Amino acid sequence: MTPPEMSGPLTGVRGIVLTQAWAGNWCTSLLGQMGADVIQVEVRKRIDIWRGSYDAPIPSQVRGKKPLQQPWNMGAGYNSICLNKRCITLDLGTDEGMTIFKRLVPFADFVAENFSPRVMGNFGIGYEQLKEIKPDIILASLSGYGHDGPWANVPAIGGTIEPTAGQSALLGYAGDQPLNSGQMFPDPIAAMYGVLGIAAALRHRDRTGEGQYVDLSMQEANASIIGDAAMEYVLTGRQRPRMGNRHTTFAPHGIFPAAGEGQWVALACETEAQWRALSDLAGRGWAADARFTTLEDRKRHEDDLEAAISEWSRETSREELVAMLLGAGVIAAPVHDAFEVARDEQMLDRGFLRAVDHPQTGEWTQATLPVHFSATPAEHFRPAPCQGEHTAEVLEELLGLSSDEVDALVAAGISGEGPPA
């Protein structure tokens, strides 16, 4: 057997991963998109959480479209964001299990996961054991506050780090209470931090020949992108406030309504001259209302200014309003859902959206790899892996283990797929 064809930057190098959920699955499907051959291994006794349950009913959407399907290969979560690896089982609570594992180890260029801090090193295999098997290799770990430090055993999910990251804080309208964004949004920004940590210390390898840990704090990492906040409090002691989809110097700037139910426009005024372009094209005197004149005035009435530009933009369809706005010169443009965003024209154009034929569910938009590569172009996108579908594949590549031997580790309950016996 041979792995699959691969391409992009990192086409040659290998990982061997524990990760699961959101943050490290989507992390190593943008290393596998990136070229390198990602290998997920899964627990059968615990099964990924994005994957749904073992008794999970068919969802109505791809009900029948492929000849087998199987509850645990059809979750629409796990199928998004592992596109481009390899999945194979072991119990890795199981001394075979864990031999087969620590044997996989001298082929990967680098191991991945995102349990909370103590279970790899309860597992025998932190860094400093992997490192006896593999001087090389480069352990990245993503957790929610380090793998150091007072809160480094606590639990966390992208809803609990959006608070202690600072994000809820400036996230809410104008004297109400904080808000999560509702999207466990530390998640992907968690994600793209661990490709760029794992990419450094590949480099890092090459360059020197010593392997690396990479420890990335989910906490760390989403306080970074509120960072002027946290530098005007720090130098100033003041706590921004609140000021939903307000921005602290420009007015206008905010999302308003359009014709028809549920339809919105995001549009913004940086300039003066943006400004006077909107009066002008409402053609309702904005520009030579004392409340409006200059851009502290429209800070000062912002309740006013937005209450006014609703009453106008309501009346035209959201389409044409962005054309029009756009034509002025205004900043503008419509507020989608996520179905109209699996038909953007300009993702799918670039390929950032493209049509994946997964084995049980069908062929369905997804999300790639958002980079592109002139010098090593990624050009090769496989659907999720359903469980276990690569066991006896990269056993026998790897491990040169027969079709028998694979056999017995699955009459074991070591391997194999579905519920565990």
Contents of the next structure:
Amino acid sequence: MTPPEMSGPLTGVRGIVLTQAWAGNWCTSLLGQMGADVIQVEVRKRIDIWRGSYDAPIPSQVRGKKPLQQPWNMGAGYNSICLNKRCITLDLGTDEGMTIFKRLVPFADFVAENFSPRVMGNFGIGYEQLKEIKPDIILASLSGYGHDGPWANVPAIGGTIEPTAGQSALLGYAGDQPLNSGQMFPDPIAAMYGVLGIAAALRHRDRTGEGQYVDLSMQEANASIIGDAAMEYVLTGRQRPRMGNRHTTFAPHGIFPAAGEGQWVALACETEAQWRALSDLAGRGWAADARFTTLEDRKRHEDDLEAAISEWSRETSREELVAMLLGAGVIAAPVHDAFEVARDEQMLDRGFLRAVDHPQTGEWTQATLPVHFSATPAEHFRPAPCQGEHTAEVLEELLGLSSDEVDALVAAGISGEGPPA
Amino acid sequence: MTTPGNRGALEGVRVVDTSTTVAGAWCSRLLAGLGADVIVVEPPEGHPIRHLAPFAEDGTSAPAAYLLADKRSVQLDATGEQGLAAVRRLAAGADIVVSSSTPSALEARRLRFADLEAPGLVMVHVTPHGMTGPLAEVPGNDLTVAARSGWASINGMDGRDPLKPAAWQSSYCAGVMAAGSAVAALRYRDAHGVGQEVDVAETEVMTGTFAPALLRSQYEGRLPARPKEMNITEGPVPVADGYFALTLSRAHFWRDAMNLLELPDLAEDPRWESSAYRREHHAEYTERVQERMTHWNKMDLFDELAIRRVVAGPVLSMSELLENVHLRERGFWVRPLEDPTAPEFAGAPFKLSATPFSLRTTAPEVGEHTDSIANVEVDA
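Switch from the form predicted alone to the form predicted together with the partner chain and give that structure.
Below: every chain and molecule of the assembly, starting with the one above.
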């Protein structure tokens, strides 16, 4: 068995990772797509919740696409965010499983995990203990509230971090109640920050030989990306209100109906020239309307402004609107649904969206690495691993285990795949 | 040149930020927090972010106060050849350049990577659609990025306009991804002596955060819908003193929460243990559960659920976040090291044990460091 081909700036770096769910899985996948060899260690007794469950229904469009289909390898959640990883299974609750994990650590530049804070210590593999095995190891922990402080052990998921990081209070329609996003948005944000933290720690290690501990709190990571609203409160004493799609400064700035059911167009004017161009396009004399003449006027009469634009925009198809607005220099874009995103010419052209063939679900259009490196391009994209797919490969390659030794681990239930006996 | 207190993971790294966007500014701000010396190039009228509301009484822009902190400012009029030559010189002497210009704008100003003739440079482009492809020259912003990426299609309420993330979160996300990629490229440069261009498209970053919905829609052959009404299966609902998210994803979350809310029949009925069943039949319980929740204050409910290890989220305002005992104890809110009387800032997005993230200074005045940096350039 030969290890997979790697490309990208992190080629030569290896992570042995205990990540799960969205934040940790996507963080380590991004590093894998940058070239790192990311070896995911999964425990069969606690299947990664993003795989779904061992008896999950097989999604309708996937059924029958490949001869072997196991429910735990068919989860869209897991398969969407785990590209470029190898997956081995080890029961870390057994001495033998833990021994093998510890034998793998010296081959790692970094270890990453997103258990709740007590787990790594309980397993005896906290930062201090990992450092004894490999003195320059980098350990990154991605948790809800970080590893110290009064809420350290409070359980959290993206849907509860969004409110406790201050994001929900800002999301929603003007004058209406706070919302959560339609997905666990705090997770991918934590994932991207994890990439930055690990990359920075790798650079420091390269220069000094010193490893370190990265303690990432999803609450803090998410609060940091609305830090301008915190600054507003500190400077003015005002909580920023919910404002839908409106901008603090510019108007118009919103999402408006186009002709047809469920068709929307995003439209914004950031300069007076753009505003005049929009007014000319619509031909309804807006620029001369006393309510809309200056930016200040438009902000003051934003309800009227948006009503006027909606009345105009809903008469024309979304594609025509976008073409005409962009042609006139106005900032505009269609609101794309998932099917439309999958066909997006720009992102396909750039190779960000690409067909990825998964051994059990078939070929689908997937989001890959949202970064393009000119000298060290990411060129190899591998589908999310099936559970335990690389156990034999990795244990042979790194630890020199024979196939008999691997078989014995499987027979003992320490490794293997699928529902535990 | 000395930059006091500079002992981070990016010690000794110089970043020249020529970008004009929130995404570029957040990228370089993160690099500064990691210890880099960041020089922001501003036109005579100041960085565009300085003109973004909301403003404090003294006219300070809150976004600028946050995003331009920890940087030094050089004022350069880059509309003429002399100014452009200075920008080129500054950029060529940097380790990392952050740019938000389109390919044609860089070409016109001879500020392309090749023009700078600095083979060890890492040049980071953060633009709405990326530097290649049919949309490379098309303008965009935080709103259009949310629209094109798919993000808006699943956010907000059914029948109303799809929602972008509040404030500039799409831009910040692109800044985070750009900073991480820049450090990866810098590390490669240090090892191999080869610089490169790093091209980050804001839309791709946001589609990256949309990846699960993108694949699930294809697997299932149908699109996710935006909710028709707000209930506990979708997001925050009212409690006595605000709003509260109760995401009952596991059987024990459900049982323990229903017992706490004094709804024992819901707690004990085994049908409700399945989250799929609960989603399908939510109309049978949401009103009762939400009525009970209105008898609680959010922090009391949060504390009681935390003891039971049930995930729950009170909707916190900025004043509540500033006072939050946990964030206080973690030391999240910080004042700049060199300006301890300045207002508090949202601090490190993560803690690094050996090379802590730091905030050294408040945002500079426009051109505050023009003279000193010009002198350094002469010395160098």
